[in-house]
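Presented as structure tokens, the chain that follows is alone, the form predicted on its own.
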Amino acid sequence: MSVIVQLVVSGALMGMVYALIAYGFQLTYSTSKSINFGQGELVMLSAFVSLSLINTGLPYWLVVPGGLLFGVLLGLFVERAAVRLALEQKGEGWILLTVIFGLLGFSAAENIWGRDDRPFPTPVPSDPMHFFGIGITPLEISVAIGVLAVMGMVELFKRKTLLGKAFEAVSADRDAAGLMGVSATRIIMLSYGLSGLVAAMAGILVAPITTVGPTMASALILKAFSVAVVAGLDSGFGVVVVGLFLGALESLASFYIGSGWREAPGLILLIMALALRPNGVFGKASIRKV
């Protein structure tokens, strides 16, 4: 039993990195019913910056915010380049814009840092502490408070700020937040900006345990696409339960029937979810009018 439960906490502890990246989705999923499909670039490309600031000598309570600014102006990049046309001219081309632009900063780090791992050096221990038997190290607390913190921040944005209450305005409804005056462009441009602020706080909390590569988020990304639907790309509260059910249920299964079925669990959850419930578990349902 006791192993058990140490599987299910250091999985779950993981698991928040996936509902921190899948968070990113539902923000831009929000605003503009568009996804970032290179959302793990942001992530692997935010890294790699903060590990060259911290290469600089700059004291790791400067990296933090430098690496996080360089993810704001990255998403808001993405959305410039990338999206704002493709929505204005009603299409789906942001699709595969998005996806050519992920492909773009995978060769980038590439040829800028290359393509071996590197580590990356964090101030906080990684020596477990036992409580109940059951051993945490400071690292995998450090990246559960990172998340809630992120997560907390944006959400206390949202519902206690005018810009915040603008940005569920257009959420509810764009067309009716325009006749009010509220510019839907700026909005989604903003959702763009706070997705890359947590997908650059992901690659700093998971690249101390995972070290820092261009492939470092390749299968991030698919198991945070996996809890953002299954969730619901509308409910901020399930993204994190399913994350940590997520992580919790891939750390069973990497223990009890192979490391190489590891990915199976977000896969079968994927799966289901799409042919059971497609607005996801904790999503609301979509009412048409005809």
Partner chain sequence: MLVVENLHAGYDASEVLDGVSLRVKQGSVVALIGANGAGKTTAMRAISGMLKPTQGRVLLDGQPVQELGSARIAKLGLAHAPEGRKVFGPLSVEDNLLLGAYSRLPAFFGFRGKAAADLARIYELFPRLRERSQQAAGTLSGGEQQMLAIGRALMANPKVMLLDEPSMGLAPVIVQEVFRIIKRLKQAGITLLLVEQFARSALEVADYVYVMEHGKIAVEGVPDEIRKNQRVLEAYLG
Second form
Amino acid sequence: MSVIVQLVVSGALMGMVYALIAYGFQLTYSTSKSINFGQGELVMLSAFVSLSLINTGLPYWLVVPGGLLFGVLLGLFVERAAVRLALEQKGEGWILLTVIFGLLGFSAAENIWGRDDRPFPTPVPSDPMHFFGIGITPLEISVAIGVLAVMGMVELFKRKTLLGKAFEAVSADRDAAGLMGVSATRIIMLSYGLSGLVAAMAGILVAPITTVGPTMASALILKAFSVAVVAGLDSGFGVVVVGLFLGALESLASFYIGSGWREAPGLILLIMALALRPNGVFGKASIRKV
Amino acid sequence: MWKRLLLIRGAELFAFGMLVAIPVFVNNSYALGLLTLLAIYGILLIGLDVSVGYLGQVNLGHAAFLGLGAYASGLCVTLLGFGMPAALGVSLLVGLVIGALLALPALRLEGPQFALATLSFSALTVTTLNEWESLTGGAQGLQLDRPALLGVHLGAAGFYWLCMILLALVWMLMRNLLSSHWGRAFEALRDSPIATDAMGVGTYRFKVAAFAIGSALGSFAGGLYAFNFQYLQPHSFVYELMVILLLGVVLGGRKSLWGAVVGAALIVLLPNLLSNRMLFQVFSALGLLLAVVAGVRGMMNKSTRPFQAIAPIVAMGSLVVGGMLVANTEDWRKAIFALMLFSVVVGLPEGLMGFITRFLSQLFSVAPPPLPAPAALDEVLAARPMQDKPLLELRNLKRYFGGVKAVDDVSMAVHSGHIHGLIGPNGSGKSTAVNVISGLYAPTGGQVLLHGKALPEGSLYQVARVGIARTFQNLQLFGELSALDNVMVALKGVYRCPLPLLLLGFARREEKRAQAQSLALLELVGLAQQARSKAKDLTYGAQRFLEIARALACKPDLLILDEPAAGLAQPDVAQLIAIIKRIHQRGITIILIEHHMDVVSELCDRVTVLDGGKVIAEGSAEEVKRHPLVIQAYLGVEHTE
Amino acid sequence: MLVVENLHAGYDASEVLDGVSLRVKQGSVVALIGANGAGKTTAMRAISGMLKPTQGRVLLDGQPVQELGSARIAKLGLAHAPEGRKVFGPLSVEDNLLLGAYSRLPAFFGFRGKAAADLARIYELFPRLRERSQQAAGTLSGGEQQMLAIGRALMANPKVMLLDEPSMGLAPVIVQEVFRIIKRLKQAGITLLLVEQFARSALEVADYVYVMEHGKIAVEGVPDEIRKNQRVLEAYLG
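Target state, the form predicted together with its partner chain; input state, the form predicted on its own:
After this comes the whole thing, all chains and molecules, with the earlier chain placed first.
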């Protein structure tokens, strides 16, 4: 019994990271109905840059903002280079173009930092502490706190600032937002910047656990996709619930079926969700227009 | 006619003959290996082009189907001792079945969700191949021997010829399929799924079929892939291969069999390109040159945006510079693919073949095959007897959007053979009412009856099947298809040839009949001369008329015209009136939503006036025009305070 | 204040506006009337930058704006309450109003304080909106949504306000209320370009009237002249 609880708890904590990346998808989807298919590479590149910053001897509390800044810039770059043109042409070219930029980022990382996985130093200790017989490491706790803090801050921004409300206005009705003087192009840029920030944060939080390497995010991102689709691309609350659930599920699966199968539950969940509730468990149905 | 056949079939035969003849003259096993791979990738990309080109969806699962097909054939041979034909048959079947199963849920989705679903599917496939070690050998790989084909053991050249023959066969079958009503339906789906549904062509069914066929070709190619390499590893079918395949389709040119094969040739040659530094530099320099020329030309005649011109130059430029700086281009393989694909997607969206075809068609002006004479109108739209009884009834119909009551308790009856006008000020609920009748929206409450029977609710497709056709206020034509094809997509009661016969090219006759019938409908709306023009190139008025012809192709009992005169110039309005009168003479009942009162007065037997989602008056045009509530609805109240 | 010269615009293959010219003087209410489908709404969209004109000029306070996007034009002082109201459904009534003043409020903090006086003014004009200030705009009735759309446009303190079909889809009682509000706006000296299908109501509040037919201005004049013009009535009822 305690084994199961242990698996569920540590899996769920990992699920928080999926939720955070999935949240990044929602940010751009709500403003532009597009997402960055190369988001995993964004996570990975931000982690690598942060690692390089640590290696230059920068203190940890300066590394984090540096890594986040890099994520924001990369997000803005992707929006400009891969997304804007396709959105202006009202096509779906952005899917292919963001896939392409993901591949470019992957190749760059392989050649700049090498293909090997490297440890990511962190000031947070990783010796487990015991609560009611369940071992939780401070590292895992720091991940959970980090995820909630970033999501909380972005939500606060969306609800409490006028710019954040403009963000929601663009999601609701682009044309009308334009009439208020809100430039949709700027807001979409902003959403990609925020999404980059969220991805970078995910990279920095998860790196001490997974180590840093070009492939560190390829499995992570698939699960984040699953979480985003299962929860629905418009429910911030939903991603946390689904993220926790999926994290726990896969931790159980990898223990009882085999560690090679840890990706399977997420993928099956995703295909099932698409079949049964295409707009997500927490999503709203859309109205067809003519 | 002959010139056309000679040029097009001649080019195909010539290319095929050349490729087949190579092993006779050149005895080079490396080159033969590349050629075999070219044939296999040709089949693979023709399959991928069905979803990427014709359906217009980003499919990230095709590499997985290659892998599934390869393992299916491989296992059939190693475990079950199948011969080559049986093993290939199993591969094909696996792709068809799994493709359909994946498509059932995934194709309800559009755009990003579809891409995500296929991406997850391919990850799941690779995971399974890797982890199911007892069956697949896992990461160790699967070793197999090429089985005999009908008792004959094929050598390298023999197997190459087999692959070429199969490519030629696939080419022919797919050409027959894609030039039939199937191919047209695929393309129609891409341009307007709503209109495809509203024409009674089941969007969903055709999408699933298209995806399953494409996937089946993918896994069929997988079978050949297994017999070619005789060693399989799950690792070969990952994401990177998928991107390369997309590069092939996009670079070669979408919606083109030639494009798929040219794309296959390019991706077969790419690895060689990368391993030779000199060659790579020459090619990247050529690419840069092409990007600069295309960019400058595009900017000069203002057909492209600045970003579209500059970005490919930057990308190709960084290839050239990078090629000089980097020691080993192989290491940067993925980045190179990415930059090339980026340049093509942004700068040359029609692909190489699109580019070349345009060039060639300027060089040789090939007349399209002649069209048959239009069919008699009686054959197409049999005249219906006029009977003065209700055809369509609305009973207390309601449709709310949030707090807004767009249609609020509307009851009306449309009599058979009538032209029934539906008018009212903006926002009075006319369009919403029509959208509920035609199945775009499900009603919030109330009933719609056709011939006294309840209509299916909330399904455009099912409503169209029971005999209601409509046009759209905001045009929903299939822009990339010709006027004739637009009508032919919707045509009912002609396409009967079963799929296997159709694949073998036995549907030519019914195709001619469909053309003749469709031409008759185009003639009815005065567009017979523009039958070959792309719908999006027609004038606005002609597009409106084309929508009417397309709706008639459904051979409906009830035709709903949603503001057909909106945006028309005065002469076009006169023509519209003439067209509607002609349709009325065939005994087809019409609901006409219209703003122009003169049109309504001239045409309508009966008029219902809506305001604020409710019926405020009904009667003849003259009666309602004098009705005080109607005058008030249109002119407003003179209020005194 | 607003001058439109020879404006052409359309969608894809169809040209809806075929050379529209009109002027709106400061402090006046100008009505643009005409039958459905004459191009009134397209004219509004072309003026406010939602649709790029293919030809012609739009001058706002003397400055040409026809090349600018809608967000830039809004910042220069033109507010447009669009056809179909287009309130931000998931956002609260109050947030909708605050967004109306987006271009002149600080983006992050302190915007509430700066907007308080304007909000109070709008709530005074529309007491119903105060009652529902925290409710999601999408759940309001059609009439309330129209009030919100007008209030949202007013929040910008615009130089010119475009009001497109404020009576669309509303019950007669509500329409009367809408027009009472327009009269109050007029008394407050707001410069207003009003598009309206209800000619009679529009004539009552307007200082000057343009009648559109097939993408052109067919007739113009002061309301009394227009009332007598037989052609106007025909344009509506054929």
